[in-house]
Each structure stands twice: as structure tokens, then as C-alpha cells.
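So this first bit is one chain, no partners, the form predicted alone, shown in C-alpha cells.
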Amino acid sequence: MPNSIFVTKNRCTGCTSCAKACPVSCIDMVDRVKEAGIPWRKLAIIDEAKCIFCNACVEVCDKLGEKSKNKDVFHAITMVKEKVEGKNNVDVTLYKNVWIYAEMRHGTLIPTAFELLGLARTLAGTLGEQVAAVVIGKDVGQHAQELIAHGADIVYVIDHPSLENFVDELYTQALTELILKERPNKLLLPASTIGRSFGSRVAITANTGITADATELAIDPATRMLHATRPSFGGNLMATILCEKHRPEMATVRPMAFPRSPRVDGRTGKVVNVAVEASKWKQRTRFVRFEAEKGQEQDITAAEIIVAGGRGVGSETGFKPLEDLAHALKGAVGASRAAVDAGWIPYRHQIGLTGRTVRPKLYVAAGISGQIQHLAGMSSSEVIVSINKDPECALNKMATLSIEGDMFEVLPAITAEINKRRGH
């Protein structure tokens, strides 16, 4: 039997509190028609198809249904999921090897996965395990000497016609599959748009659990447990997470968190062909169309040039001169949360624990002190100048070339001398 979830009709009174606790906006509030002895108007509606199963809604009904002196409301909402044999006591000595998904998107492999396999080596050597990557979609196969050549023991390729654009519940239900045949020790996803919105899926179908957006990863030898570190509370505290009880161990790392492992000519692996049987896969869901993002902004998480500003930009108006240098350098604007946060450029620049993990081969700061919480997302730039009236601040001690002086004057020269040097 699949997940399913429903509501009760005569219990739910319409409260919202389940739609606001839905982490993937999968409830609605409806109007009711009238029925003899039900005075409320609203009734909680649950789109399955959705759904990723977490227990959010359940859990919060169920908190009020405890503090309600009325019995007969609340406890409204019952999840069934689909039992998988075997996995309730897992026998962990079952399951082996190190697996990474290998992202692709428009029939393009995205970098992130070898960020993932040299993640995945280090794991996998502590553990004197092999290394796997896995791929979907269509004609992918292509791919596979590459991610050998980058690390993978182990290629699995699932292609099928079907798979050639991203679509949760296929992707979610290729994949399990092959985890429930295979047994994975390990899974590690991009937190990419994509191995976010699908992997809490396949979390949930393979009866396991997962560690979203991880920045710091670490196998401990004693126990062979994966100890997967995310920023927790605003940035203001970091969370280690173990999953003891179930495999595979999964977790969404965040992009830019680790270098990417150099590619080996020569290097040899195995390569599996895996069976598609995609007629047997439930799908509600189907791929439209895709339409590219309007604007000419570079992505700073695959910008090689960054010129971030901080609380000491002032205003909006005080990126300009940011985004003069970053045009002129071919760079993208970067930002940190307190630019954001005060309204002066939206949350896509965000460089630090809550926004972005960048590693740009030049890191430009201007009027960033240098929070912790900055700092954990760019210090991994191979250049960083900073440039602030505070030579004390944590960013200035820290950087390759420091800049004492005023950034709307420092800035401007500098975009000038660059223009002038190249004739413009």
C-alpha cells in the first residue's frame, strides 16, 4: 500500500494550523458545504501528490487535539505509509558502499557531483567502502566515463525516455527502487533545487531519514555512522545529525561547501545499466515546459568573481558602485544577511550559513565586518580583499589584502583604473 494521507471531515475545524506548518505548501483551506452539525466553514484539503509525508500537519493537529477540552475536534488528520520489509530493524552490515546523485538539467551534468564524489572518497576511504554515483534521465549514459574519471567506483545509469526532464514522483520512484535492490550505506543529493525537492521524497519512500542543506560531513570510526553538521536557528547554532536506526544514511549538501575532485584520464570503473520498468511507476504529475529565469544576473554560487557588500553599503543605492566593479570585472553582487535582511537587495545574494556557500577565485568585500556566519560561506575564496573603515573588523584580519578607507571612494577608483586599462 502507498502513502496516503486524509482528513476528517467532522473533526477539522479550519484552524489553518496544519496549512501553516506544511514545509511544501501542500494544504488548502476550502469553504465546506453545510452539513447538520458541523458549525465551521472551513475544511483542510490535502494535495497528495504533493505531499512529502513528513508529519508536520499530523503532529501540530494532534498538539491541539491535546489541549482541546473538546474531544470530538482536532486529531484530525491520519497518515498511512507504505511498509517496507525489512527496514524497520535495519541490519546495518547489509548495506555498503558510498552513493551520490550526480545531477543533471537540459541534458547537462551539473558540477555539483563532483563536488559530491570527492566528499563521498573521503567518506568512503574512511569507511573502506566503494564510491557510486547515480544518474537520470535520458541518453545519460554518455556520462558515465566522466564521473568515473572523477572519482566513481561505481556508475548506475537509469535512463528511459520518460526521464528526460526532472519530475519528483518518477525520479523518486527510480531511485528508491534501485536503493531497496542495491542498499546503499550512504546517500549524498546537491541541495540544489532539484535534490531538495526530491530527495525528502525518496527519504521518506526508502523508510529513512535526512540531514537537508549539510555543510560539514564526517564518518565516526567507532560506530561507521555518518555525522552530517547544518546550520540550525538562524545561522546562530550548528546541528550535527545521526540517523541510527535506518539506511541509507542521507543527506543534501550544500553546493560550493567542498572542492571538487580532479579528474583522473585513464581512471576505470563499472558501469550498471539499471532495468526500467517505468510503466509500473504511479504518475500525477507531469513536465510542461521550462522557462529560463529573465535577467542577466550571474549566479554567485558559479560566479569565479564576487563583489559582496555588507551593513556598511548603507542603502539600496549604495550597491552601485558594487555592481559598477562586479560589471567591469565580470563578477557577480554578492551580499551578507544584514544587506538582505534591512530590504537592500534580495535573499538570492545572500553569501553565509542561511544564504549561499560561494568559492570564487577573487572575493571582493566591501563594508562587511565579518559575522561568523559570513564568513562560513566565503572563506573558501582563493583571493579575498576586504574593504572597510574598521581595520580591526574580523574580515579586514582575515583577507588576503585589506583596504582601510571609505568603500564609496575605494570602489569607484578602482572600477576606473580597470575601465581605463581596458581602453573603455
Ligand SMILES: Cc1cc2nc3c(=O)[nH]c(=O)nc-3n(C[C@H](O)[C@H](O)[C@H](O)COP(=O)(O)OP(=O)(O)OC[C@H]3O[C@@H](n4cnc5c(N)ncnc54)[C@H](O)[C@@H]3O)c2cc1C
The other form holds:
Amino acid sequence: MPNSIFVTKNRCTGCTSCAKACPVSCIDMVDRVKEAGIPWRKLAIIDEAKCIFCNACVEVCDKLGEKSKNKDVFHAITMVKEKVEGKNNVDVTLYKNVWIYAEMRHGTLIPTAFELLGLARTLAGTLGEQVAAVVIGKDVGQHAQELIAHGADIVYVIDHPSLENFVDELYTQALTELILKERPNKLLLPASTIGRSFGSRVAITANTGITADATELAIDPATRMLHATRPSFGGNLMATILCEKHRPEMATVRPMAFPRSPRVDGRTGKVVNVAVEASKWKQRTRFVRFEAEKGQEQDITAAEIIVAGGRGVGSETGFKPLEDLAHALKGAVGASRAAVDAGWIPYRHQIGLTGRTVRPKLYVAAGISGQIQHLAGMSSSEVIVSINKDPECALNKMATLSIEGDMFEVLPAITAEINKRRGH
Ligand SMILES: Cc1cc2nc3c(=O)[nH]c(=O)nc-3n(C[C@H](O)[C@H](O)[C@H](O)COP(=O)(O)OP(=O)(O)OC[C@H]3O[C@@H](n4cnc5c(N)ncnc54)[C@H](O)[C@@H]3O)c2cc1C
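Let me have the form predicted in complex with this ligand next, following on from the form predicted alone.
Up next: the whole complex, starting with the chain shown before.
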């Protein structure tokens, strides 16, 4: 028997608490037909097709019933959940395709959208399914072709003026409605500030599970399930997380952990303009304005050139020659955990297993030995230059170019040469 939910008419007082508690706005308060002995003017009606059977309405109504002196009212909502092997499973065979959320920032698709498309193509290839991208915002349909060129077979465009700026609640309702209608098999979001906050809300409202900040993702061909792996317990353990009984299987994916899917000109796909009923969405928060951080240095995850320092830097002021070289190369400054733990540079610069993953064209490492946890965050860099006193250190061995020497002599010499050649 499928899930079902109904309201016992004579117990409903029309108090609206259930409608307010519903995360997917599937409860309407309608005018009652007058009946003898029932003084209430409104009645709750639940749209079963939209209901995600999260139990929120049942809980709120039952709670009011417990407090009420009148034992004939409240406890008005009954939910009967489908039982499969004794568990509240979904029929996983009804869910198809690998979706990505193509995040926009200030009118532009973020690079991780293209990394997710590449990853989704690999996963969908194993499953023999299609790749779909969801783009949400105002006037965002223009980006559909770009997503198709980078690997999407279908692009769902959720376009509405109220979605111009990211607001958790609105975006969650918009995406959840689409998920419940289209039933994707897997859904990947970027592990960005927006993706982390948004993804967890969507997982809750769509009644499924999510793995946060995954660094490895694969499909088990036998079970067709997503194996999402992420560092746990401060990176001491790599945990592979499964979502067996609910769909879509969701994960936020660490930016730069996967290569971008290349652009293929002339690639074709389907664009679906999703109709929304924005007036039904609930909103307790609103976008006021965006203020960019002032004087913020380049973000390491977006940088094409990184100059990173480790314990060999020795102090906070020891980072000056790294900053000078990064400035000359128009790059960003990174660090090993040893330098961050010593308090010489803030955590946002940390590269590695428990820091950020980077994939620059050039990675210059000074005074970094190359322990496995550091390599986990930078080994996909195109060209690696290591400057170290110890020629036997692990990073010198794997670098494209290794320089044996004191970084306080080598770095200023490189910076001076670059500036000289540029005529500074
Ligand atoms: C669970 C867990 C998670 C971790 N996560 C991370 C992570 O995200 N990122 C990370 O980086 N580490 C991480 N670590 C720590 C990691 O194991 C190493 O301790 C750390 O990367 C070492 O940093 P380092 O190379 O700067 O220091 P060291 O290993 O001490 O190396 C310093 C190097 O500097 C060289 N040196 C010294 N002076 C000079 C000089 N004047 N000129 C040139 N070379 C010089 C030395 O020869 C040496 O090779 C993690 C560890 C654990 C257990």
C-alpha cells in the first residue's frame, strides 16, 4: 500500500498550525461547509501528491491535542506509511538520472558546476542514465546551453524574480518540488557555503540523506548505489557513506576535487522551463544586500597559481617572501597545516585533507615536507615546484621541479628575477 495521509474532519479546528509546519506547502486551509455541532470555519486539506510524509503536520497537531482540555479535537491527521521489508523505504526503481545543482554567483555559474558535470557524467555512465543540471535564479535560462555543452543532457531552469538572490527557504522549496515531481536517482551539489546550507535543507524536505563534503564518489555496479567518501574524525578516517533506503542519494562535493568537464561545442540537450507557484512558498528570511569582504586576498580554491608555505617558514613574518612571490605571479598564498596550527596564517589558507583541495596550474611549495595529508589537497596541481633544504623530502621527490636550498634565499631571488624581467 502506498503512503497515505488524511484529516479527520470533525477533529480539525482549522487552527492552521499544520499548514505552517508543512515544509512543502501541501496543506491548504479551505472554508468548511457548515455542519451541525461543528463551530470551526476552516478545514485542513492535504495534497497527497505533494506531501513528502515527513510527519511535521502530524506532530504539531498531536502536540496541540496533548495540551488541549477538549479531547474531541486535534489528533486530526493520520498518516499511513508504506511498509517495505518492515522499513520506510522508497521504491528505488522509480528514481532515474544523475542531477547536479549548478550554483550561480552574481550572475555566473561557479567553476564547481563544471566539475560536478564531469563527475555526474562518470556516475551516469556506470548507471546507463542521463545527466541533468538544475539552475535556479532570475533570468538564468541563458546558462542552459553552457551546461549542455559541458555535459548536461537535460537542464531544468527554475526561473522566477523571487529567486534572484539565494534565499535558503525559497531555493529549498523550488528544488524540493522538482525532486518530488521528477524523482532523480542521485543529486550532487557543490560543498560551497551555499551548497552546504542548501543541500542539507533539501535532503530534509525531500526525506532523504546527504553526505557532506565528499572527496571521492563512485557507483557500486552491483547495487547501483552511490558510495560517497569523505574525511571523518579530523581526517583520521575516510568514511564511505551510503543512503540505502531513500532517494535521491545526495552529496555535496568538495570544490576542485574533480576535473572540470570539457566544453563540447554543438552538444545538444533538452531544456525544461519549470513552472513554479512562488506565491505558495513560505519565507521567513529575506535577502537584504550583498557586501563583499574588503581587502580579501585571492581565494586559494580559485587561484591558478599558489605559493604555499609550511613549518619551514618559521614565523608569521616568514610568510613575507611568499606573499611577495605570490604578488609578482598574481597568485594566492597557501599553507600546510603545520603553519596554520602554529598560528602564522589563518585556516582559510590551509591546503590538504582537512583544509582545501586545490588544482592550480602552478603550485610552489616552500618549507613543506609533503606529508600524505598535504598531498591529498594539492597533488592534482599541473606543475609543482618544491623548495626545501632537504632533497630527500617527499614533496621534492614528486615535484615537477625541486630546488634544494633555503627558501629565504631562493624565494626572493625568484621574485627579483620575475620583477627584473617585467622591468619593475
Ligand atoms: C588527521 C590529519 C589531518 C591532517 N590534515 C592536514 C592538512 O589538511 N594539510 C596539511 O598540510 N597537513 C595536514 N596534516 C598534518 C600533516 O601530517 C603534516 O604534519 C603537515 O603537513 C606537515 O607540514 P609541513 O610540511 O609544513 O611541516 P614539516 O613536515 O615539519 O616539514 C617542514 C619542511 O620544511 C623544510 N625546511 C625547514 N626550513 C626550511 C628552509 N629555511 N628552507 C626550505 N625548507 C625548509 C624541512 O626540511 C621540512 O621538509 C594532517 C594530519 C592529520 C593527522
